[in-house]
Structure formats: C-alpha cells, structure tokens
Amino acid sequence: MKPAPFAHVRPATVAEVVEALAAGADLDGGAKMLAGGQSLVPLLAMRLAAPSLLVDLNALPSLRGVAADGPDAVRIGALTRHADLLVQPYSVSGADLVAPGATGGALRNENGLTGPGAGAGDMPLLAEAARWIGHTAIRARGTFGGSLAHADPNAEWPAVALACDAELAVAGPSAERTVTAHRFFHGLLQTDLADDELLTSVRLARPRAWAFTELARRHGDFALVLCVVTELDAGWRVVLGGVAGTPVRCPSAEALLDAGERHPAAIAAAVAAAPEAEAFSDLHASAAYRRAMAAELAARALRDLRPGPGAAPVLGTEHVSSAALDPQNRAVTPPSPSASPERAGTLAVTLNVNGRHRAAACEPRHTLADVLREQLGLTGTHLGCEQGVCGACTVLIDGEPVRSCLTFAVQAEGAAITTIEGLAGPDGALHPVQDAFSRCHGLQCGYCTPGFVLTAVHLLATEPAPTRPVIREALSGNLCRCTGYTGIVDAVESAAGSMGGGGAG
C-alpha cells in the first residue's frame, strides 16, 4: 500500500514547527512529525496512520548534535541520528577511547568490528545502546528524539533515557517545559507531549558504571527484552524494555544494588519478583518467557558491567557547544524552501541524482523510490517489502545508505543521491564492487544486488580492509532472496582487495 495524500511543511525554526502543530490540529487528520521516518513512514504506508499533515523536521540543524552538560551529564539534540552515536563496543580502558573532538579512524574490538571513531568515547554506554538499533540504513536516517517520541517499549533509547534519569525538554505554544523520563512515558506508544508540543534535546546524567544486554530474535529486530543497568550519583538504575507498555525500573534490584549486594543471582531474583516485571504476552514470545528473560538480562548486564570512562568534554560527531542545542532555536536558520505548507497535490521536486540535476513532479507522500524509478527511469533501485525490511531499494543519500521507500522524494531536495546506475565509470566500466559481485558470482538472481552493491560501497568507503565478520554486519540489513551470501560477501571482501584495502581475512 501507499500512504494516504497529505500536505507537508518543513519549518525552519521551532516556532514554525509549533505553529504547524496547532493549525493540523484543527484538520481532520490531525498533524504528525517527520524526523527519521523509519517508523512513521511504514505506518503510513500500511495507512495505520493518516494525517493531515505533515510537518517535516528536517530544516532544523540546530536539533542535531551533543553536547557536554556540566561535568556530569550531557545534552542530545532530538534530531541527532542513530549513527551519530554509534561506535562499536571496544574495551573502555585507557588508550582505546577516542581523545576529545577527535574525528576519523576507527575503533576495533575483539570481533574485528569497527565504528567511526568519532568521539563518542565519553559514554560508551549510548555507542553501545546505538549498535543494537536496526540496520545501517535505518541507523543513518532514525533519529534520538524520535525513538523517543514514538515511544515503543522494545527501543533502545527509552529504556537507556530512564537508566539515566534523562530530562527532556519539550517546547510548545506557550513556553518550554521540562519532562524527567519517568514521566514522560505515558503507555504503548504513549507519551507527555501535546499534539502541539515537540521535543527538543534530551539531557542524559553520565553513569560511573554501566551495562546493556539485550535479546531478539535476529540481529536488527526490535527487543523482546532489554535490560540497562547504570550506577549514577542518584544511585544505581535497573531497567527494563520490552516487558511491560514502558521501560520500568525495578527498585528492589536497585535497593540491593545501593545496599552493596553485587551477587547476579540476587539480582536476577529481585527482578524476576519485582511486580514492575509483569509481563505481557503476545505473537513473539509468552508473559513468562519475557520474565524469565529479564531476570537473565539483569544477570549478565551485572557479570558484564563496565566503569565509565574519565570526563572527557564532548562526545559525538557533531561536537557542538550546549548553546547550539537551542531549544527555542534563536541562532539564525536560513529559512526553508519548504517553509509554508504544500498542498497534498502535485508539486516540483530537483533532485541531484548521479552528479544530474533532475526535474520531477510529485505529491508528498510519494517516496523517493517510486520517483526514481517510475519518474526518472531509474529502474534499478527495486521495491521488495516497501516497509524497509528488505533493503532492496536501498540508495546512497549524502553517502549514507538509505532505504529509498522510507524516505519521501521531498525530503531528499539538496541531497546528493547515488543508485546503481550511478556506479559505472565515464565510459561504462563496471565500479569494484560491481565487478567483484559479477566474478564472485554475488549477483544469483539480481533483484536485491543494487542494494547489496551499494551497501557495500558505503563499507568500503569508512572501512577499507573489513574482515568478513565486518562485511555480514554491513549486510545484515539486506535479504538476499537467493539466500545465498557466501557468494555476496567473498564479493566484497574480493572488491577491498581490489581496491587497496586487502582485506583483514
């Protein structure tokens, strides 16, 4: 299905942003708001949500970032995205952390896989949190804030807002408010904010000691049980997602924890009698099946439990001061070209796609992968699921992988955007990867190669020489519908000898 016709907006400030809550409020739809989209849009498409309007945040940088808050905390802009906070689980002793303001290189750990090394060395606890979220794709484009917006139960992010006694500033038509996370959490999908309120940045206390362990049933998928564990200057946290209709503490595990008691078998049985572990049953996994679980993840986040590290100022890839994360967005933004709403019918779009400005006329809600294919003639991005599951219709975004049938045509104007067809050289010679996929017989049937190819594009452009765990990793969040991934990953592990990596066997 295709979302149902809607208006857009993208406002340039936050005033903007309140205001066009409250004028879709008086529509029949009513008004959503556009960050990642990576769980509004499939809702949109399956029409179990069909607003009015929607008013796209996007032209709001000042929302993007972290920041150091005082010396104990730090400060996340709701529009940072998943990625931004990803660096994979390394040792948090001494040299491994990435120096203040750093950027570039990598960090390894014992599996060989590696993150941007971008800083996020002062609270491991967010990169640890972050690896957990779904695939690259969907990391690249989700954002903080709107995870925690959306509030659903299996996420990461509010189960670790609630271990760190977060404060979320919300601002709305009268005045900024701040909500502490045990608040903000209303139910499933449920939350404190008005329909005419956005939120803004999330303040996070840095733990002394910290924990995550988390169980699904395949690597991407949502949680059915989380648990984070932190020791703050509150005293210590002990959370869980996915039990219950909101992340929940468990105070009798806390007061053990506080009293000294450090044994994972008395904490395991704090937490599998705690009344705040009731759990629900549904499709994936029994009430007692959740609880059992929680009880084990209280465990091993104890066994496993980390020292956070030294202050270090700034964590992040965008190191920003804690002026810059401006709820009220007073810095100057240049304004938007999108600023006053759109109707829901046909409107110009240029788009640059493959080094080309291209013209094309669409609504909306028309994805970016239905206009490059059935508009620009773009044929080889390919629609599998049209929920981002598939990672067929995968395209470059500004570099970053992107599940094109989760991104609106609108939302990627000023973008540089890369498909398949952009690959080949000048004079129709096939790129690395593409070759490596034909020689390594990657290719099988073709239909979810381009995504494939430019997943592997993007690997190999921050990680040179991946080892194969690396590559599967990369690839995780595409189905071959061959099933045969062999032949995908000695393709790409082919191409980074190729092209100067060697690859790290």
Contents of the next structure:
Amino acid sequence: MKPAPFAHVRPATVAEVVEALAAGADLDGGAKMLAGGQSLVPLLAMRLAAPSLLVDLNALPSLRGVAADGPDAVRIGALTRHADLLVQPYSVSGADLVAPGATGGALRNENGLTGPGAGAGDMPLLAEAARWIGHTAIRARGTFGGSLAHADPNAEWPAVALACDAELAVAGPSAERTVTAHRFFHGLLQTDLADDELLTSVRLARPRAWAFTELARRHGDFALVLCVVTELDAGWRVVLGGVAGTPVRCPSAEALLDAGERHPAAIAAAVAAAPEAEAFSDLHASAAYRRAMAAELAARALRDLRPGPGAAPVLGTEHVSSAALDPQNRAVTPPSPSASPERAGTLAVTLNVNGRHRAAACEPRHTLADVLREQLGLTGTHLGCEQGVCGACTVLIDGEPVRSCLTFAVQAEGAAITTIEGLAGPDGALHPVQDAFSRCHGLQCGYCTPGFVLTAVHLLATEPAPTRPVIREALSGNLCRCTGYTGIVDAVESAAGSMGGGGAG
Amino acid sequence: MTGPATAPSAGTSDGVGASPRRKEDRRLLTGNGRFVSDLQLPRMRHVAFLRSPWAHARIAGIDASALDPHEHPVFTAESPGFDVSLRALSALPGYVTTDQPPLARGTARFAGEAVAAVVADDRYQAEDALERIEIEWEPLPVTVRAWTDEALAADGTGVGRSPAPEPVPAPVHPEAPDNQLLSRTFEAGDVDGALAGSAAVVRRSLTTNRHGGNPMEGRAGVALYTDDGHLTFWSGSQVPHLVRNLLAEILDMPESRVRVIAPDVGGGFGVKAVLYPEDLALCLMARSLPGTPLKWVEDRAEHLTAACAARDHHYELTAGFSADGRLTAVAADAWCNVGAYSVYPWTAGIEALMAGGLLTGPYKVEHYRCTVRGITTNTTPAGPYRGVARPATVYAMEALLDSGARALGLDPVDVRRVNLIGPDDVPYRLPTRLVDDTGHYGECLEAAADRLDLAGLRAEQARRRREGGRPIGIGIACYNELTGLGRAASAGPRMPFRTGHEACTVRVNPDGRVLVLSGVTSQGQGWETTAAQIVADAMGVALDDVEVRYGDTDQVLWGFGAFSSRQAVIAGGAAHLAARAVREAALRLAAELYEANVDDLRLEGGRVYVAGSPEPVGSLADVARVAYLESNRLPAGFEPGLDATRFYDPVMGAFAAGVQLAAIEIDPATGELTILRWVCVEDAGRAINPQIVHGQVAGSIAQGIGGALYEHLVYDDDGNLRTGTLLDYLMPTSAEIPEMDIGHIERPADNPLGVRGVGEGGTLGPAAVLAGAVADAVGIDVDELPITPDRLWLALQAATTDGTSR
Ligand SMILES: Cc1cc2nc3c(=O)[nH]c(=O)nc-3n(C[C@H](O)[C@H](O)[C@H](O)COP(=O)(O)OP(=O)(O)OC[C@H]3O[C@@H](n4cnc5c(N)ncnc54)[C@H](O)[C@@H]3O)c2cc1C
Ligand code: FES
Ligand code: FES
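Switch from the form predicted on its own to the form predicted in complex with the partner chain and print that structure.
The complete assembly is shown below, putting the previous chain first.
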C-alpha cells in the first residue's frame, strides 16, 4: 500500500498555490492539494488517487488560525488543525484572516498574532464538534479546510459549516469568491471547488444557542448520524450529517423552532418526516436506522441546547490594512515550514530525529514511516495499516503525536521528530512510561507498543493526572490486538503516578 | 480489582508462580524488536503480489511484457517450479482433497487471491510494476454463502439430519460439484426418543459473523536461496518446523538445507499457524533468484482480503429439557464457510469438526446428534483463529440454555448449575467421546456470580423494570477449553501428523548459565519469560541466568509451534523435564567432584549445597567448567558437556474451565449497548506467571467482544470484500473494551507443572454473554452476530410493533 510517484511543491503564498495548481493541471495525473493529509494520504496509499503533483499547503501558516470577523462571526483559516479548535478561547497564532473583498472589516492584532483574550473568543460549538473527530494524532494534523474540501457527509465540519451559515472563501485563477455552505456541498465527496481553486478561510456565524449530537460506532469514528442545531441571527438551523451525500438542513424543523416550538418531540417528529432525512444504507447502518437516529439526535439536541457565548472581546485588534488583502503579502509571519520549489525524483532530505540530524535520500512519495524504518534503521516505528487507523506508526513531531504513515518525509524536514528509539535516557534508563509498560504488562507482542508509548508520553505531557476513562479515550486512536488494553491503561495510570502526576482515579 | 482471585502459587520471587518483568520487554519497548518486517539484508529486493479483483474468474492471459524481466522479474503459475501445490490432507471419510497453488492457476477462486508476483528494489516500485501487468479475465458465477435458504428450509428441523447438498452451477473446485469438502455426523444416544420425552423443546437458528485475527503485524517473510542449495526463510510463523517440513517436501530439498526462522512476531492468534500460498511463492521465487533475499510484508488491505478468517457459520439447533431444566438431548446442523481453499495443514475441516466435537461444552448431554459440513465458497479461506469454532458453539449452547430456562420459567443460572459437569462427574465422557477430567465449572460460576454481584444486579434490573430506566441484562457463558492436546486428542482433523508433543533442550554453558532451546514459538505470549521461569525453578538457578531461544529450526530440535493453547502444557512440560534431567546430570557430576552422596546435594541459585551445611560447596559454573573444559577431571563414565533434550506429550489434554458473566445496559432509543461490568473466572491450573495469564485472558476477551459487537468481514453478492480497510473492519479500542474483573481458581492439572492452557478461553465467552445479556435485558433473541446498534434497534422496533417483546 504505497503511493504512486508524484512531484511535491510547497508554495508560501496563496498565489503560488494557484499557480502550481494551474501548472499541475496539464500533467497526466493532474495536481492535488495536500493539507493535513489525513484523508488524502490513505487514498494515495491505496492508489485510489494518483496525482502527478502534490501542492502542499503546509507552508501557508497565515491560513492557520481563528479570528473574530465582526462581532457575530468567526473566521477560520483553511489550514487550522482540528486540535486548534479544541482549546478555548481561541488564541491561535499566525492567523491573518480576512474576508475576500473586505475593506477593513476583519480583525487581527498588531503583529499578526492573536494573544490570549485577544483572539476570536469562544465558540464552544467548534470545540464540541472537534472532540468527535478521530483521535489526538488525527486532530493534530487534519485541517478544517481539508475536511470541508473532502466533503465526507459523515464528517463533523461540513455539518457545522452548514449550521453556521458558513461563507467559504475560495481563491483561484480569477478573483477570490465566496460560496455559501449551502451551495458548496454538491454530493458525496463533491464540492463547488474547481480543480484550480483552494479554500482559504471560512466565516461562521456565531450561534446564540447551539447543540451538537452524534452517534458513531466506536469512539472517534466518522459519525453514523449527527445533528447540529444552532440559533443564528438569521434564524434556527437544524442540520443532519450522515443521512445523505451532503449535510442537509431540515426546513420544517427550523420553521417550528423559528415559530417558538421548543419541544424535543415536536422537532424530532418534524425531522422524522422531513424529506431531507431520506437516508442511505451502508455497511454500518440501514436507512431506516439513520432516519430514526436523525430524529432522536434532534430531540437530544433540543434537550441539550446550550447558550453561545457573547461576541468576541474586541481587545488589541485593529482594522486590517488593504495591503493584507494582497495575496502576495499574506505571509506576514515567517512561515515555519519554508516554501520549497517543485521537487521530484530522489531527493536529499535531512531529518532531525531524536536530536540528531540524519540524511536520507528519498522520493516525495516516501512516507516518514518508511524513511525512518528503511533508511535510518529506526525500525521501532511500525506499520499496521498505512491508513492512519491503527496508530502503530505514531511518532512525535514537535511534541505532537502524528501518524508517520500519513506524513511524507519531505514534510518533516525542519521539525523535531521523536521516535521510540529516542525515549530512553542516554544511560539506557527507560522513560517512566516505558518502564510502566513493562511493570504493568502493557505489552505482549510489542508491535503496537511504540505507538502507544509515544501517545501516552504526549498525553501525560498535556494531562499529568488523567483518570482511567480519560486514558482510555486518549489512547483510542491506537489499536492493540493482544492486551485487551487492561495492562496498557494500568501502565499509563502508573506512569502518571511515578512522573508526579499521581492521584489519578 | 483486577488482581488474581487467589494468591499466586508459592515459588521464588521470580520462579513459577511469580510475575517477574518479561525478558522480551526491554527490546520491544525501546524499538529494538526483531520483527521479520524489520529485517534488512544485503542485496535484498521486495515482492508485491497482484491479486484477483474477481471472486471467481478464469485467467485467460497474463501480459507482463511492459516490464523489463531483469529489472522486474514476474512470476505466475506458469513460471518454472510453480506447478506445485499445497494439499491439506485429512483421513476423514468423504473428505475432498483440493489443491491450493502458490499463485492462482487457471482460475482465481476469491477476490484477493495472488495471481502474479513481481520483484523490485523497494515496495513502492514493486507496486508501480504491478500496474503494468495486464490480466485478461473471464468472470464465473460466484458463491459467497455456505448455506442456502433452501438448504435451511429443507432441514429446518434442526435435528442433525439434513438432506444431501445439490450440485451447483459453478463449483469452486471441480472435485466437489456440490461445494461440500467434508461432512461428519456426531451421534450418541437416542436423540429422537429423548426429545419426544422432554418437558420442553427449544429451537434456535443462529448465524455467526466472519471475522479474523488481524494481528497488528501482518504476515511477513524474507526468503533467501543460496546457490549452494540452502534456503533460509524468515517468517512470522507460529509453526516454523511444520513450515520447514513442508517446504522441503514441496521444493524437494533435504530438510537439513531448509531453515525457517520466526523471530519476534507481532501477534498471531492462529492466522499465522498456516502455510500460505504467498509463503510458498516467495520461496519458489527465491529459488529462481539465488543470492537475492526476497522480502514480502503483507499490508492491511492484503491481510483483510487474503489472510485466513473464521467463524462464518450457521447453526440450526434443537434442545430438549426435563421439567427441572436438565438437558435431555441436543441436535444440531452446522454449516461452516471454509472459503475458497482448504488451508494447510489444518484443512477445511478445522472449524466444522471442532464445532461438532465440542458443541455441548461443559454441559452433561447424553443424547447428541450433530451434522457439520465444510462448504467451499468464493471467499477468503477460513482457518484457525483463536478459539476455533467455539466462540460460535458456546454462543449456540448458551442460547439453547437461555431459551430452555425461559420456556420452563427457570432461573438461567440454575439451569447452568444443574447441567454443568461437576467434580463428582469426572472423568466425564462427552457425547463425542472426549473425556473431561476437570469439573470445576460450577466453582467458576459461583465465583463469577459473586464478583459480578449478580443478586445486586438482579435487584437493580427489577427496579428499573418497575420504575423505568434503561434496561439492563445479564449474560452468561460457561466453557471448557481443551488445551495442550496430546497425541490422543491431537489438534486438527485427522491430519497425517500428530501435534501432541514438543521438544526442549536445556543446556548449561561452561559459565554455568543456562540456555533453553524451545520448540514452540511466541507471538506475544511471553514464552521467553515463562520458559525461563520453568527452567530456573526446575534447575535451581536464577532467572537472569536463563536465556531462552525459539523459532529457529536450526537451533531447536523439533516443535509444532504455538497454537491451540498448548505452550504452557506441552512446551512447558518439555522444558521442565529437560531442566530436571540436566539438573540431575549436574548433581551426579557434582557428587563425584565434591565426594558427596548425590541425594544429599541440591542446586539453588546456581550453587551446589550439601544437606546440613549452609555454605555452598561449589557452583553450577564449577561443575560446568569441568564438564566442558577440564575433561581431565571428569570421573570415569561421564561424557563431556551438560545438556539434555526431552520431548513431552500429555497424551490426553487438559480442560481449562471458564465462566464469563457481564451486565450490559441498552439504550432503546439508539440500540446502543454499554457494558457495565465484565467478570471472568478461569481455572488455568497452576499459573506459571499470573500477570501473563491475566494478560492472555484480558486480550482474548477483548477479541471476543470485538467479534460479538464490531468485527465483520462483509462480502457483497459478487464476492467483493466490503470491509477492506480498518475504517470499515472495526476492531475495538481502549474506549470500547470495558474494565475487566478477572479471577482465577487454580486447580492443578495432571501434568508435570499442573498447568492448563489459557490462550484461547477468553474468546469463547463474549458472543454468548452479550447475546444472552441482550435477551435478558429486552427479551429479544439475538440470532445473528455481530450485535450492532442498527440491528438491535430494528429488532426492538419490530418487537414493539408486533408486541413480541417479552
Ligand atoms: C483514523 C482516522 C479517523 C478519522 N476520523 C474522522 C472523524 O471522525 N471525523 C472527521 O470529520 N474526519 C475524520 N478523519 C478525517 C480527518 O478529519 C481529515 O483530517 C479530514 O477529513 C481532511 O482534512 P486534511 O487536512 O487531513 O485534508 P487532506 O487529507 O490533506 O485533503 C483532503 C482533500 O481535501 C483537499 N484539500 C485540502 N485542503 C484544501 C483546501 N484548503 N482547499 C481545497 N482543497 C483542499 C485535498 O486536495 C484532498 O482532496 C479521520 C481520519 C483518520 C485517518
Ligand atoms: S496508523 Fe500508520 S500504520 Fe496504522
Ligand atoms: S501488544 Fe501485540 S498488538 Fe499490542
């Protein structure tokens, strides 16, 4: 399961992206944009997609972040990671987000960075929805824009976008344009984007009240069905995901809410009868079940309505100069992963692994996992699925757990990579997490173990005293076939204790 | 809360009965594991297989002319040497032997079957090359299910006597025009008479879901043939000696020139106890390319479509009960989908014969009739998977008992109590003539009920029924796990070999430290540690001074490998016997050297003591030095060296008792099922390493839960696998698997170590427990697995509309 060859280019501005897309359009396999790679790379690995050119958006840090867009809306950069939206209030750096055609309506602070309290404030609906997306490692890489562009009907963001009257800013060869969410989603994995267009940012109305409910087979799976209910200035929105090829609104239910009806059963009945809730059957659920669950989730949403917070605090913000609208000027902050010219064939790549600079010769299509294993001899990183699901290949990149099977080695240049080989002390002393795995029998065959250990190291760095349920949730992006997880959870709990976190349930 | 029920057996701090840190842990935790997929050799090249996109199709032509044959050698069934086949043999009357070619020959019989193979410098380029091979296909009609509605209707009676199967339009193998590769009827007593005289007769019709082992490391192999005629095959195999034996036979090579090495293996669960066509193909290719090591690592997509799966069964069941809940008779018809080929060496009979042989489980049944069949279809071959057939048969048996209890208005636990084989009944001869010599089921059941707080949960259940609240239900599974099968009860269906024994060599090196060469292999079971504990204890040396090697056919005399919960019983027995023998030899020599009576000597911590004196007179190292380096000091009649090899065969086997109970809660609005509590009590005999035993039980329960609630290999009518990635084939994560309360009763078995096997038992319970718990909670019989929210909700809807919910 390895991608076909492609050339890789990492533009630093939106204009360069558009240029690269135009150039790539003439190639045999065309061009494709790479954002978080959490949906695209599995397709490349299965060779269901085989573009000739991969236009990597990850050198556009100006597209990562959340900003207030007027008092009643937020603007989210297309490159904003799912994880960025989990932590409130939003204070993500590097956001330089403006509405296309705006003349000073958008907000950002002096240096292009939004500091604590000076960002987009809260939008708890986004944090709640982000929680449901995959697992830590998926959320660390996957992007808001990538999810919308991928347009999986069972995904969270498309439904949220529809429920917040999203306006999607699209850049292309001609002038930037804005598409409403309503018009953006055409069908299963189909959007309004042309091959030479990219999504740059999305404006979401801030709901006055909201609820998000979802059913999934396992923790972190795509939704079987989900329901987002919002109260916007423009009225109520009831949006269902997972019933049709795109997220759908339920006008009859919305009309009831607009008319003041708040009874969960009434709304559920409207959803159950709505032609929009006409559902499909697949492996995981029948149409009848999906439709019924849409109604059930709508009822639950009504019971669970929560107030949206007030408008964003307008602190230290200023009007954007029109200069910021010039795509060439977008990268006001120095991009951390620098732009790179188009590269193909075998390349010399330098990776910073476990504190050492290691040289490798690889093609753009070589995954970080394969380069670590095959070229650098770091075979502790294992492959169990090459689809991002099993977590065996998890490594830390700049401290964050990342699927090395979904990351290309060329993308990891300049970052600090930690693999399982880098955890023990220089004297060979095991890291407390490694030690606890051994003490608590947290491993049997040991194949899944490196991924679990690194995920646990990250967990304990962010949450020093997790309870057992928290540990179980945090590790749910890693599969172990041997242990039944008991020993692993014991180990992480014990490591927390020995690392000073202690006191966990 | 999750500790063992009883104190570990007495022993030294790291000997038998203790849980020292595992010897294998450090390398696995630091990224220094030695998995086949990690292996790199000079000149190594990589192999990728082109697999059939059709479930059943004739191969009209293969065109690889777009590839440079030097750069990318391509192999097909037409390549020199590829005219050989795997033929799994069985002496079962009526068994149809079929060929499994290394690469599909003439016809592809399942989607995912390897048709061609290509060599390249890395896997990326190998997959590039696959795209340049053209195959012309002529699709054939496809069979996906092993039973037809007509067959079920024709039988329907569930009395173990169904009509003969009919010829089908496009049989999978010409040798079996009706697709039936085997059938056997087990019969004891007078079923019809007993049923006629029963107070209640219940029928169930159950379908279990195909799923598979999915070890986190897929299959992997590196084959190197050198031009001096030696083949080395590194393989993630559970059965390296069997692999050597067969490769030598098929390749017509002396066994001494074939070496199979199974280093660290990332999980097996039975899936890797098979010799696969890809393995054979890889070795044949290596023979064609002498000097070039060829590596193939199975990816997950390949694993899901081409590694053997299991548990695709249908059961028509009837049971009779007396008024007090005693089983009067059990009759059954079972259809097992064996997939497209009879897997080597276990044959297409592996599941069907196990199903018929152990269906009645730990319950006393005198009158029994069961017809089982293995039906070939255009799906991935079925093979051994942890628990072989019994997760399905335990589900079947417990479903009958639940239905019986309900029909008679009896408490379901009481119905188990009166039917379980008890200590007074042993030795108990099962209706299939196997002998159960344990009878500790009742004890496990009572202990499990206490740990679950059954009485408290029943009260809560009643309260919720009265006052409202999500329904809760309790499910029960009692099972007997036949472990460590000796020659008289050997695993597998009458194959031309018996897997009852295992060899072990224990060698004292000149420095007095001990090397153990064991015939079984390990895929995570911690054998390196367990074997060392056994030997350290039996010899009287420190655990640190014992090294264990396994998995290399050049190092180890003989072993069948790891399957069928046989490691501890058989290989443990062999290790113990060999260690005792070396200890004796060392002491005999010591007696001469120290001029003492051998009966007064003992070995402890590697030192030699004479009775009555607290100070050692010498050490094992001193003795070993003489044995190897100072032959001038060897007394007359002593050979140099200090080692012993012993085989062990338990002849029968050791039944391990197990009971699982769980409480679940159902959300009727969504059909979601939440596990509230899970209890398992097993009799694993004497636990050599309680922590490892615990881990085996927990891991196997988790796999059982996966099979009951999530995992399903789904084929469409054209034979395409629709669950070809781990986003569709759902394995449970830490968020789905509950905390488990695992208890042990230790009733030593009749073998040198008093042990029983524990590898599989846990998988046997969950399907029965969860299906039973659903019925208990909401009165809906679960007749089909897995139990999904969708199915449960639909059943609840149907029950509400037609009022059938009890
Ligand atoms: C194990 C696993 C579990 C997951 N679970 C969930 C889940 O529960 N819910 C969920 O919603 N998602 C889930 N995902 C998918 C994940 O959220 C992806 O991150 C997301 O769907 C795509 O975002 P990406 O940034 O990774 O995009 P990529 O994979 O990089 O790209 C996806 C597609 O969008 C295009 N694209 C990306 N960015 C742009 C842009 N700015 N403009 C135009 N086109 C663009 C790409 O060309 C490509 O076609 C899961 C993924 C994995 C591997
Ligand atoms: S998640 Fe990368 S190999 Fe499974
Ligand atoms: S220890 Fe084997 S997969 Fe986790």
